[in-house]
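One chain comes next, on its own, written as structure tokens: the form predicted on its own.
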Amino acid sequence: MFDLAFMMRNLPYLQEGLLVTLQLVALSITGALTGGALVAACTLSRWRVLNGLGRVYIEVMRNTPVLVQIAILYFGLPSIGLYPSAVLSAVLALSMQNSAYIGEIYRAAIQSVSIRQTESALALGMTSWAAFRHVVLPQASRRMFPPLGSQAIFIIKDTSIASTIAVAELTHTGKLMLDRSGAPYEVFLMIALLYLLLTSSVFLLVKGLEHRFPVKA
């Protein structure tokens, strides 16, 4: 039976781990959004070399586990003289893997906008960049909100993997609390509720953006 008093009494001890998780989420999402733009630029490029590099990157990142990627960065790079911290290794791995998914989200959203709209903008005298910025991108951005929200939720949940290299995030802090308390149900229920709070916040934010900026037919 759950000890509710224990949960309420010990919930503040997870605060530090929650803050580290939020830092990982913020840095990883920023890195993934930036990297995704570079990946999309490659896959949309007419240059075969860039297009091929983008495709290879996507396949490698999407088809290897993020846990393996973290291990390669944290345990493998020291063999060539690079010593990234545990936090940096986690952020890089999460950013690199999710940039592959986000790059495909960008590409699909951009290509979903009819080419006729670009042609019409060019016919009116706009440059290619102006047509992309003022005609294509605003419409594509509205279509990105739902999949980007889902990807942000995946990042939030995947930050727990950082506990495998002793990053003091929420899951790792919970494990330390478990060692001291011997109350697995209460500890992991608190952790689950905090993750649910984070993911629900992202879900509500995305729903608000969808309502504020609806996709126009």
Contents of the next structure:
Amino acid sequence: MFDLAFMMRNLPYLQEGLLVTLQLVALSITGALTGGALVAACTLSRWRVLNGLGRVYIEVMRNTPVLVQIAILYFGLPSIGLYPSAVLSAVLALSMQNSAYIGEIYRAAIQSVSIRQTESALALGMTSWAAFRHVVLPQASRRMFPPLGSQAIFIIKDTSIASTIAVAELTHTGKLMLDRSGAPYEVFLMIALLYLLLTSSVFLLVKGLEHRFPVKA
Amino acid sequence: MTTDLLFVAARYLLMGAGVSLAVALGAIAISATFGLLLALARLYGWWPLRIAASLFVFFIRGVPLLILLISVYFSLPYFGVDLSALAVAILVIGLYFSSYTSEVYRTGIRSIPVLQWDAGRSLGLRRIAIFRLIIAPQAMRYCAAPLINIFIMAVKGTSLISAIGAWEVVMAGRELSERNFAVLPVYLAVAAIYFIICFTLSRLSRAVEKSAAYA
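Form predicted on its own done; form predicted in complex with its partner chain now:
Next comes the full complex, and the chain you just saw is listed first.
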């Protein structure tokens, strides 16, 4: 039923797609981690306007699909004279959407550190920045690993959506291979296993980090 | 866009939104029920069943929804099953998110202290009665808000089904933009439709979370 020889023969062709997927993942995760910091800076800010802007951004990004965001960037922006490439549109959309989620992860982790920790640091004469940098952040960052890991897995899976605007990543190469071979379940089994390999290695990495940097109560 | 064009476009998009919503509701129904079955299988099932359910969840959660949609849609005919794109969409999105809902149900059920089981036992109740009368009502209170958050993901997931040729709001938007060259407003309108649906759900989730906290 499953043609193993076919799968082994065609596996190398998926390599290029896999590389593009990895690039998309790396760029989007970097973008989302930085964007998330900005979002968290807004929502944690005491300045009302900034706070509201952050909240609106989070709600808009979290409640619209990535596919539509990608379409707005890739098909919509040219009508106002901007021409982002397919890869840029995909990376930008993934970064924007996930920075909303990651911003909330940062915020929740930072707020989970007791306010007394900051107060004690201030009482020791630290500036508020030093208190944040040396007291709050090290404790908060340990609590971020599990949710950041699952967000990274979402990002990996969502890069497949870039295939809808013809970015030549794993899903797209799979579709091409399907068109040429007409062997759908073999092709998609290979692709699914490759994605599974990516997502489960991130899962294991995060488990390792959790073990290496445990949350101290 | 002129005003009557705007009117036609709005009606067309709303028709597409109706299809998306129907698919989402079907998928939500499947993920709510099948997820519970998966959770029960993983918690109390016979061990091969438990392993099968865990493997299902592990596999499904590690693979993109788009891949599953395309592969199921194009592979099923080779096994002699010929389903329409919409049927595949409802089924696949439903099964996909049931792996997420099963995790919610599982943690919800496990969050109820074992003592409650013992208390039910001492009242002379059967296991099924204890689950139905004591455990499930309390667990549902924990589960409600996270479940709605997963339903939001399911609604957003329906945007992918245009990839297997199903006609829904994204496809309607694409057709409109290709005919009228008003690309940006059309896609913004599509985003707004999704936003209205998902934002309503997220408010609901927030409200449920608050009421559960005080119950």
